[in-house]
Amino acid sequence: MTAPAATRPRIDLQQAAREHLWLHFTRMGSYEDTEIPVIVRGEGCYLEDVNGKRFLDALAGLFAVNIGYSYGEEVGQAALAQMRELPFYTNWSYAHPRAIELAAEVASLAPGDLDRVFFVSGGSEAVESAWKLARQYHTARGERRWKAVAHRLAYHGTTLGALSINGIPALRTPFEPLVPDVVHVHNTNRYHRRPDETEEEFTAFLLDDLDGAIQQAGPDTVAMVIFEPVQNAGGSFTPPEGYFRGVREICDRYGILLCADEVITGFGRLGYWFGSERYDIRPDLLTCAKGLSSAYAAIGAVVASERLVEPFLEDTRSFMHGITFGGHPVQAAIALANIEIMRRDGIVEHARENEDAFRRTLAQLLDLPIVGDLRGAGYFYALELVRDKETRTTFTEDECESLLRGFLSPRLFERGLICRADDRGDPVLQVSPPLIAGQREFDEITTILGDVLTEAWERIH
């Protein structure tokens, strides 16, 4: 039996971490001569490490901790009550009250006619499940469709199916061959397009590209188009006017299911319960995770329209897929508590009301010579870094290595700001704090970024 935390023998955390813990997406060798950051507590928008150093979490624990870090007691009581009542039972052929209640809550918040909820353990599993559902749905209707269409540079998860949908070559290459077949089309990044191109022209270009790609792939072989309302990887690419209306029309024309990947954008990140509402996407199915529990528990879901469920209600048919912990009663209780907190404390409304102030504050950084673009929506922004603002010239691969990982990441850590320096496309800094953040946090984020980016520019020149 594992000893309670209070009575376990104390260990050297650094030594144990080096010897036993494998960090995700991390260059483990980079900690050979430095300490591994060990976070021990959180409050509001702030974290504290084992040495007492305080950090403003301007990334919300990877776009996830929407209600911030101060609700542990309340959420923990909900978890404890569920533990006492029913610590676990599966959703394989059985139900329990919390899964039923959470499914009803999610359906009430989801856009359009999305009203059937299939629970999983996280975002990658949600995307994986959505693709499997799309494939089997078409099969149940007598069609052989298996292909998916996604955006270039888009991130959709790490399980083999979700990884195959990813549009990031560096993530895909080590694990090839992947699941067939995925077609990648132009994303909605406008920054490096022709300066005199109108929004209408850009929308037309993107829709022509999508339509052409589907025709090239064979429309009757395509099961699903999956796009994020605002694309994360590459730096918060927002859709141009009319884009998702056109995507919906193309999917309808060819009988293809449209999936909105809202693992990041769901539950308030864009100032609405779902980004699909903000951009009138009208998807056939939707994936969510992260904000569903504000990361207080590992839970995700696929939300589908009733027409997708209908073929599986006939005769002896069933969706041939399942996750042991999908709809786990304790996870579901935590997610219900999270949604209750978000409703009661007006978290989504707070994000929508403060979006303009957040953007205006960050926009001050556009005065810096190294900042070329600010893009995003809600509490989900990216600053693109450039070598030359006039020509929008970016940095070389070696310069990105030196700039982002060699200087910006450690310097921001030193200054007590957690954000993301990323060059999966062009180099960007991603800023996405908990949805409770206000002007004080906006000012602190902008001040630290301004100081550090000024230093970075001076180093380059």
Ligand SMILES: Cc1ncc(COP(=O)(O)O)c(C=O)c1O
The other form holds:
Amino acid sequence: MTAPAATRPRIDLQQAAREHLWLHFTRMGSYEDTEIPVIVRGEGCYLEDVNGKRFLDALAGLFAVNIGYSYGEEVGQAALAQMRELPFYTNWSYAHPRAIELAAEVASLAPGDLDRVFFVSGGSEAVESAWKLARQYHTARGERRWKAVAHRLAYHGTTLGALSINGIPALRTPFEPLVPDVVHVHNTNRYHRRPDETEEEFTAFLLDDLDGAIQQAGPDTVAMVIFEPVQNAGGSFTPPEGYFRGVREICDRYGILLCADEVITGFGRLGYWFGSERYDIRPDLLTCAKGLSSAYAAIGAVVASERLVEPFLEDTRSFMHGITFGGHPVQAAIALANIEIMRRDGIVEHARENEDAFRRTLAQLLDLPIVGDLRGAGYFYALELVRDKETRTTFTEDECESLLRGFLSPRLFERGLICRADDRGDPVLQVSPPLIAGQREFDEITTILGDVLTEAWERIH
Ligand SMILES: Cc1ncc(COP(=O)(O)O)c(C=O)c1O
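Please give the other form, namely the form predicted together with the named molecule, since only the form predicted alone has been shown so far.
All chains and molecules follow, beginning with the one already shown.
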């Protein structure tokens, strides 16, 4: 019998991590003189490392652990029961109870007629699958459309298809040539627009840009427009009033499918089960992952409208796509337990009720000279850091490097706060705690950020 984790012979974790573990998106060389952080346990919104140091996880383990870290016992029981009953079977040609129940549950929560659920193992696979689904949907209807339209600077994953949809040049360049063809359009970042531009004018500008890009690409070659309800990369860009209504109209005009990438925003992050509901997006398909299981399992999904599924139900047709672990029964049981907990403990309602208090608390940081903007919605915020607040001037690349990587990230970690200093666009701090966080956590996040940002300002002046 395998020894339980607690009684396994101990290895030197630090040394073994250095010798064997390849960290994702990590400059491994930066750990030459410092320890690799090893997180060993979690409780509520807090994590503890191997040295016993506690951290407030203001990033919910990459925008994912929506219920926090204390439900392991309950979710584990659901996983154990499933392990005993049926540890694995596949969704290739077969169904099993947990995949069926989870599909029904997701369909009941998803807005509109998004009723058909295709399970995958994570967000990248969901985006990848959505693009393939969009392509084959058009083919099945006798049209050859393959292009996707996405926002500049948006992150949609790392597998080659999802990566091609990404609008972040630094992620794309090392892997070119990518999958053809993706057109990137203006995102909804308003902070660096003309200050006297009205919201209405901004919406009109964005919709013009989208329409123009589609026309230039050739509308009858475009399969799918894929946008996040609130864009993460660049720092929580919310859509201006009327934007998604206009996007929907443009997609309808040209027969293009609209996909909402809800890998982050799905399952409560914006105070609604789905961001599409909050912004009345009415997508044809939707991608989700992280919050579906609160990251207790590696599971994601594409949720498609009935209209999209129809051509696949005819004759001998099938969606020519599958993944061994898609709809894995144990992962599905875990996701079901997560949704049950979210419903029972009112997690989404809690986020919606506390959103204003969270924003108000974070807004105190706008008094600091280095904080130019606070944006976002629900439990999904970003603070944009500026060199000059009046002119909204940002930092140089070298300053970003020394400020974000050299100072902010390590100092925040030292102070026991996990959040993300990000400069894929203009430099921002991303704050996105578990949805169970309340005023105590909001205060702690704001106090630590306030201290560290004050120090950062002093260092650069
Ligand atoms: C909007 C969005 N789409 C897709 C992905 C990719 O998800 P994963 O890392 O699970 O592959 C992410 C990951 O952060 C994301 O934020």
